[in-house]
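In the form predicted alone, a lone chain appears below as structure tokens.
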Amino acid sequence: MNTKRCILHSDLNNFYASVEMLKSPALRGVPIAVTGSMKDRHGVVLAKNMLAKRAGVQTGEVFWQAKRKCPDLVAVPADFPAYVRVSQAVRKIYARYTDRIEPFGIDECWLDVTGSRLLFGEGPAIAESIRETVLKECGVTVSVGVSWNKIFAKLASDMKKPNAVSVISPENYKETAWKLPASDLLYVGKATARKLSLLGIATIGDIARYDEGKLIQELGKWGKVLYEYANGSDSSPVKEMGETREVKSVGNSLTCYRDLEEEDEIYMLFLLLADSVAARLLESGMGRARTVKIVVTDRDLGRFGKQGQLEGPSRNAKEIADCAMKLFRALETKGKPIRALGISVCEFSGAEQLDMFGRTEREDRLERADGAVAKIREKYGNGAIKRATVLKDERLSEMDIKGAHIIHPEGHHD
């Protein structure tokens, strides 16, 4: 892998599980599910050990369901300071390697170790390096991935695991990474996978053989994409740590502490999510957005998505959430009750024209009043002031609604 760059992906095996079983050893024999708050919704699934994971028990499930499958099963609050805290203890081992270490996430990194390899071997041996290291200085296990690209690194990355090297390289992709399925490969999801399948596309090397400009034709600009993913033509850079990165969207979501028939209830929790998304975007000074995007979880755990325009880019609050209201009365999520919402906003414009019928002076009278409202609630809490709407149900405007996370073009959140 000499004339090529050499691309670690690494990944904190089961990471909040392995945290809490570094805080307690005595965890490490029994399944345990690390859990949200308990008085909402009685805890929902964040992560699991291995034990738990064998039995069946899945993130994003209540705890309770998780027991049913699994009656041993121990619940543990999530301690994020901690999971923070081991996070950063291990990418400093990382910059002992190379000062290219991109996040993706609090438990996974790209590292571009192609500068490096003069001083500590070729990528596998770093790899096995890093890994020793890790589980002996931080007591967690982590898999590592090695490519020549970002997109197959990653893939190498979750081959074999928990606390292994794997390796995908020029002369053995063909038959490591193409027989893999197609929803393996990153950024193909549920909805993307389903599409492909319509075209008999069932693996990566489906995907690397299907003629270019077809994938093109049935999937836009991401049909080319997914190609070049496919044929190991990802040359994207490993950003260096601390490098600005460009802003792609702005998104919130939660899990409502019970389901959601009503569609008021579910208008109630989009405003709240929509409240966050557009403090998040006046706070940045970010212009306004032109994309709303949805994302659905029900009772059953299925997850639907749709997007759209708003009538005009907008950083109001109200705006957004009838625009994310409009989306999910399209969705076929066949009347089930709804667990869990996602709001993002993305395409932002910058300063508007004015325009005939007044639009942008609305716009700046709403988001004088959205930045009033966010004054108050950053002085004296977000209970001080709420919606009316939010009102009618007292226990969900309670509900804590973290700031919203900025997106960044290869789905890093901050």
The other form holds:
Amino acid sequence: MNTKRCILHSDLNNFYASVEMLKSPALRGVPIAVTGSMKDRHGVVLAKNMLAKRAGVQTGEVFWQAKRKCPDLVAVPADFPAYVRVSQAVRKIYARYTDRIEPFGIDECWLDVTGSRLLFGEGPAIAESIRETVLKECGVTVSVGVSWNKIFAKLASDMKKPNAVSVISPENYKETAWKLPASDLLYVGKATARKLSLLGIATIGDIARYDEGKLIQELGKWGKVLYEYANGSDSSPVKEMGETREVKSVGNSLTCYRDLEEEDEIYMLFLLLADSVAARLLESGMGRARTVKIVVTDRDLGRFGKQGQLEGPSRNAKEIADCAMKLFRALETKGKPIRALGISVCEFSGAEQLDMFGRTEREDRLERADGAVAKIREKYGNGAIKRATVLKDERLSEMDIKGAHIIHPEGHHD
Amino acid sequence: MQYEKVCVEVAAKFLRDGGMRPTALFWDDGRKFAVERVKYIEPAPSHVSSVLPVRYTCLIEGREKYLWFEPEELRWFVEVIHP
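Got the form predicted alone; any chance of the form predicted in complex with the partner chain too?
Time for the whole complex; same chain goes first.
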């Protein structure tokens, strides 16, 4: 038996759209876009099916823009509870084969089946069996990539879609993985791809054959990581199901159902997000955060980020939102309408200190208030108690960020 | 072929050690069909609108018929085929 690890990466094809087609079989054969709210025709395309993709519809555009490219496009409002239900059912199928399952977002998982081969056969056979079972039981398709490391497994799952199994093996990786563009590699974004192309690197093979030292010189420690990725020597393990990572940051982001222009609207959304971040921070038991980061996406899908320090370590929603707003004002968005906002906090103070004297009475009161709000929400739902500020826009205030937004892919490399 | 989702009233038995078996289904026009035997119970998609239903392969009047249960809605349905 092969002594190398056997890693699968399973990717649910056009996941949101596929679930919508289960809900309405009539949508098969029609280009569809899963959108945020469609009132005011301002819904943003969150996902699409193959037909819409072929017509050039892109995730992140506003529905009416997409509709110009694809006049028959049908908008379907997102139904996150249904997506979660299907995602969980599929993960239960994975769990029949291995207990080493690491989700990456709602629709992707890595599976380490190294120890399952005596029971279920080699990697490609397991992948084939998973593909069949998911379709037979859940009615959705997966593309499964098989390899000896997580990076190549993920590349493989992208090679053939939908409903397929692809293998990147030590025998064929030079003909398969190495031929793919460098930007296909996990975490090679636009900026890195640009830097690489300046070095004359176009494909993953180019990275692999490049001088490692020079790559590190050009890209810092990231260069070493990419070199390892490209050579198939990534050895990061697939986390066991339920294994918690060391939390390094807690964040939430939200694409708004309409573009925001006024500062007080933006502040309102920051408050909503900060509420959720503060609650998750409290749950995580990581203490208080020192740093706040914001990510702002404007109407043209340009992304800007900025980070800054809180006045003191805090997990108070209002202080986080105020800091986010300060960062936002310092950001050059040139008054463009804002499509999406994100807040994350990091640099935690660590588990609670027992020092009773170092904190002001005000901090205590704020935190007690936050704690009371958290309890009310736990008992009666996240919508049970709201900030008065956010009531200015009823629809915004109805968004249940903490409850609905369960989808935050974490970094693979941390 | 067109499939129509028709929700039906079902009588079911809950087993002491867990599990549920349909025993009869009632058509809207008053007809009643006894479920003679449940052959298979398995998660399986249908042709009609339903997310993650459970398919019961039943013997009804000597013929194999599919009866679906939707756990989320606590509801039974059959597919009516219009050729």
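For the two forms, the rigid core is made up of the largest set of C-alpha atoms that agree within 1.5 Å on superposition. Positions refer to the first chain, counted from 1. Keep in mind it's a predicted model, so treat the numbers as computed, not measured.
Relative to the superposed rigid core, L226 undergoes a CA displacement smaller than 2 Å between the two forms.
With the core held fixed, S197 shows a CA shift below 2 Å between the two forms. For E262, the Cα coordinates differ by 2 angstroms or more between the two forms after the core has been superposed.
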